[in-house]
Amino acid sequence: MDKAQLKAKFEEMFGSGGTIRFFSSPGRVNMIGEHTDYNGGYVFPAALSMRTMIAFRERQDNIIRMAATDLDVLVEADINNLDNYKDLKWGNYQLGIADVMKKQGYYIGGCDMLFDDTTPHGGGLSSSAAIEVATAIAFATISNEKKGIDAPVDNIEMAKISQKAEHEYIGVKCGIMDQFASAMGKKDHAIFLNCATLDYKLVPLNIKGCKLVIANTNKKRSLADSKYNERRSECETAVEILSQYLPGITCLADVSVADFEKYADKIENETVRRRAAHVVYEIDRVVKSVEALEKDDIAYFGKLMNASHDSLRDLYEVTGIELDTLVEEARRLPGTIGSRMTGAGFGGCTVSIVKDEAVDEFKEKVGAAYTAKIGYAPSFYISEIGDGGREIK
């Protein structure tokens, strides 16, 4: 929906009158650097043109009412009892943001909110981060005005608040990448982000003559949470072992490729060694990717994307037949520059850089081959790289 359509839907649900404002934040695609964030390493996400937009109007009581354009749901919550809503099927992300911000001293007042999402849910494109960051920016904007603070909302702080809500309210120990990309994205740029320090650099993503094609497996990622925790534990085990030979390291990002190759055989458990190998080499691939793009070497960047997927398949083992099929079929086509899974894995999406003239063939041939092998069709999105979270004036 555009703003006019969302406003009409809002007034249909919540009544007319008052000032309706609009806040938006995008989903994200990670171009390369997977499962490196919680290992203290580099990631390279970009904000998408797919987004969450909120129509927002203040109320004069302590009630937050929320609805979504694509769901038959209306949530009502008492601001004074925000702890009571952690188990909601929908709305807990937003109320988690309200809870964290209220505890940090932000003004949180009654409001009506209607959410419109164009980021697909469950596809690994961080629809949850888009919801969180848009909600946080809305609340922070109102809070600043109520307190007479004449300053723009601090979007890095909104990313931190969103991550904190996931940790403490939702109970998911996620990294910071998704929320940071949603908050800090810039059109036609990717973010070279150090997840340990939050130091970042915006890097032009110049793919002229090509499109960013996202393919959704349409498989729900039922294994992702348990396997995520398992992988995280395996990486921590690797750090414990390597720290005996590399004093002072606190995470795998502290281990250089040279040092890893010197001491890898000290990790006797082959599975743990492979997990660590993926992370160490993936962090190196992110650094090389930035260098490639700064030289406009899109062909080498594509090769690094391919190597990333192969590592996630063979060493980290988080792909699965659906993601592997999409990538294998994409690479069969000469118009594909690079293709890899993106997100946590076990379903979700792939991201491919495809020459303009090959996009239609890509969708047709990859879609047909995937459907024949898997038994149901994928979805394709041609997305642009967009801006991060903000109020839409």
Contents of the next structure:
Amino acid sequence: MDKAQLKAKFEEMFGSGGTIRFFSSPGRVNMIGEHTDYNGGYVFPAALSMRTMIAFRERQDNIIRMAATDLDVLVEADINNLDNYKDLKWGNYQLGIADVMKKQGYYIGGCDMLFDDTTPHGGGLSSSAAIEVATAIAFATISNEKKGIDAPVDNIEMAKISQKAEHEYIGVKCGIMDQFASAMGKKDHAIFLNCATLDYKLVPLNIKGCKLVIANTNKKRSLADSKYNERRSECETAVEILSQYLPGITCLADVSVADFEKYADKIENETVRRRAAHVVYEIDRVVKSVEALEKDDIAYFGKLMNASHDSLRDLYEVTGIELDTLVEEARRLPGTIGSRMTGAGFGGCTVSIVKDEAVDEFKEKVGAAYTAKIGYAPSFYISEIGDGGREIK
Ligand code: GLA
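Output the structure of the form predicted together with ligand GLA; the preceding block shows the form predicted on its own.
Time for the whole complex; same chain goes first.
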């Protein structure tokens, strides 16, 4: 929906009058650097033009009312009991944000909100980060105005609040990548982000003559959260062991490739060793990818993307037959420069760099082969890289 349609729908649901404002934040695609963020490493995500847009109007009481344009749902929550809504199927992300922000001293007042998402739900493109960051920006904007703070909303702070809500309210120990990309994205750029320091550089995503094609497995994700937390603790185990030989390291990003090669065999558990190997080499690949892009060497960037996927399949084991099939079929085509899964894995999406003239063939051939093998069709999006979260005036 565009803004006018969303406004009309909002008035139909919540009545007309008052000032209706609009806040928006995008989903993201990660180009490379997977499962490195919570290890203090580098990531390289970009914000999409797919987004969440909220129509927002203040209320004069303590009730937050929320609905979505694509769901038959109306949630009503009491601001003084925000702890009570953790088990909601829809609305828990938003109320998690309200809870965290209220505890941090932001003004949180009653409001009506209508959400319109163009990022596919559960598709690995961070539809949840989009919802969180858009909600946080809405609340922070109102809070600043009530408190007479005449400064723009600090989007990095909004990313941190959103991650905290995931940890404390939703119970997923995610890294900072998705929320940071949603909050800080810039049109036609990817973000080279150091997840330990949050230092970042915007790098033009120069893929002249090519398109970014996102392919959605359309697999229903289950178990993703528990497996995610399991990978995280395997990495922590590796750090504990390696720190006996490399005193002072606090995360896998502190371990160089050379040091890892020297001490890898001290990690007796083979699974833990493979997890750590993925992370150490993946962080190195991110650095090399940014260098390649800056030198206009898309071919090498594509090779690094391929290597990233293979490592996520063989060492980190977060792909599965759906993602692997999409990637294998993509790589059969000469017009594919590189192809890999993006996001947490276990379903979700792949991202491929495909030559302009080969995009139609890509959709057709990859789509047909996937459907034949998996039994249902994937979806394709030709993605545009957009801006991060903001109020839409
Ligand atoms: C999910 C998490 C991110 C990141 C990726 C894997 O998207 O939310 O923090 O860990 O998985 O790279």
